[in-house]
Partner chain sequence: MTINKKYVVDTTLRDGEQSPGIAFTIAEKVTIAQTLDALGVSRIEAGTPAMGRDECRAFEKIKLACQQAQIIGWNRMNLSDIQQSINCGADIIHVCVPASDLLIREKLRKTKIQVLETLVACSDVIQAAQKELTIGLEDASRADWDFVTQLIETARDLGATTLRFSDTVGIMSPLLCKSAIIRIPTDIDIEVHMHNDLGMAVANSIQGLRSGAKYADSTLFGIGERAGNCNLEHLLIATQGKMDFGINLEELQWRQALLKPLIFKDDRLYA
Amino acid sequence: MVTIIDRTLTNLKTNEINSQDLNHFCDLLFNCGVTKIELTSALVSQLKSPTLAGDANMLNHPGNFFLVQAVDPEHQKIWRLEPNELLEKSLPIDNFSSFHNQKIRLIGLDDLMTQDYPSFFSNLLNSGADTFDLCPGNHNYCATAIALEWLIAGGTSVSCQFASNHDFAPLEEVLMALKLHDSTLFSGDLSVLNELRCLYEKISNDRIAQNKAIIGTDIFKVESGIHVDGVLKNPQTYEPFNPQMVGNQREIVVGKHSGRQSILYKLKEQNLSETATRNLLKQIKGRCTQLGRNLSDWELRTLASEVQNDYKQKICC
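How would this chain look by itself, in the form predicted together with the partner chain?
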């Protein structure tokens, strides 16, 4: 098992977060596989844990804290605090010799993917440091990959941030990548990610893109005829993982790229007649091109009704 540190709450404007949401957010993070949560001292006082270890001086410390999940003998979760004992470093590559028996967090390294990163990891792992926590920056959009490769190479700790765009590796991506590539390194229930996304949007007042990897609401919507055909035969054809695994669900939608199978599926799903399917498909493609999007179920019902009525009239004539 590896250590996953979440830094979301130290990188958000959390002035208005209420205690209930804070505690719920922390609970969900632990449930999905985070082992340590980094908090500002201002937030520590809002934690409702009955067993906060750590004395008053520690709580007044201006720095950050790790919230550590442990399990008591009766298997109930308890929380305790420990000071942030990792020293943050933004290191030039090749300079690790002075870190014997230290706990170091490496930050940055955004451009590592364009370099010989396996050798870099090897040097780190042989440097003699007690702990190297890797916190790759995401300005080059490679932080998830760097974090995954570090853990697979033998690293024991990474720091991430939920739904991160630029700062650090997105937590949800790192967890899923670990689950799919080496599930022995991690245990967690990713089905809470949907709930975590909703809560994150509430407390951050930030909106997550609908196509965001792992947690986007639309990532399991299927429109193109080829993909719908495959998914209806076997969802694994075009799904990297089951939607339920992240608390989401699959949805077939109709749009410009729909094929006959999609239309038949949707008509059946909506208990609509399958007459005039070919004409309906043509109308859907035209309407979606005009609108620049796919149709809602309501719009599909209306269009199907129009097309089918028109079809019947023509037959009568």
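Here, rigid core means the biggest group of C-alpha atoms that superpose within 1.5 Å across both forms. Positions refer to the first chain, counted from 1. Predicted, not measured: the structure shown is a model, and the values here were computed from it. Compared with the form predicted alone:
- In a rigid-core overlay of the protein, residue 249 has its C-alpha displaced by under 2 Å between the two forms.
- Positional change of residue 291 between the two forms reaches 2 Å or more at the C-alpha, relative to the superposed core.
Switch from the form predicted together with the partner chain, shown above, to the form predicted alone and output its structure.
Next comes a single chain, given without company.
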């Protein structure tokens, strides 16, 4: 197993977070596979007692803390604090030095994927450091790949941030990559990610993009006719993993790109008659183009009723 450190809470404005949400957020992070949660002393003071066990003198530590899960003598899960003793460094790839017996967190390296990263990782692993945590920057959107390559190369610790857009490797992407690459490196339950996303948006007042990889609300919505036909026959043609794995679900939506298979599926889903499907498809495309968006289920039912009533009248005439 590898060590996954989450830095989300130390990089958010958490002045107004309440203890209940803080505890819940930490619970979800541990459930999804995080090993250590980085906290400031202010956040530690907001954790609800008696969840937190350990030495009270620990709070005199001047820097940040790591929250870890442990098991007490009665086999109950408890939380403990560790001082964050990692020394942050930004190391140029061509200026390597020895780190004998040091505890290092390496930051930056945004463009490492364009360089000889296997040799660089090998040098790090043989540097004699007591701990080497990699926290790659994400300004070139390569942090997830760098983190995964580091762990595959033999690295044992990475730092991430949930839903990170630029600064660090997105936690949810690293966890999913680990699960799909080698599940023996990972034991978390990713089905809590949807709940974690909702709570993150609440405490950060930051709306996560609907198309965000792994946790976006719309990434399993399917509209195009050929995509719907394919995903209904074999979900693996368009889905890299089961939506339920991340607490999401597949949704067929109707819009201007929908085809006959999409309409038949939606009519069957809502127990509507399949008569006049061709006329209904034309009406849907026209209505969606006019509105500039997809139709809701209620709008589809209304339109289907109108088209089918009109169809019956023409048959009678």
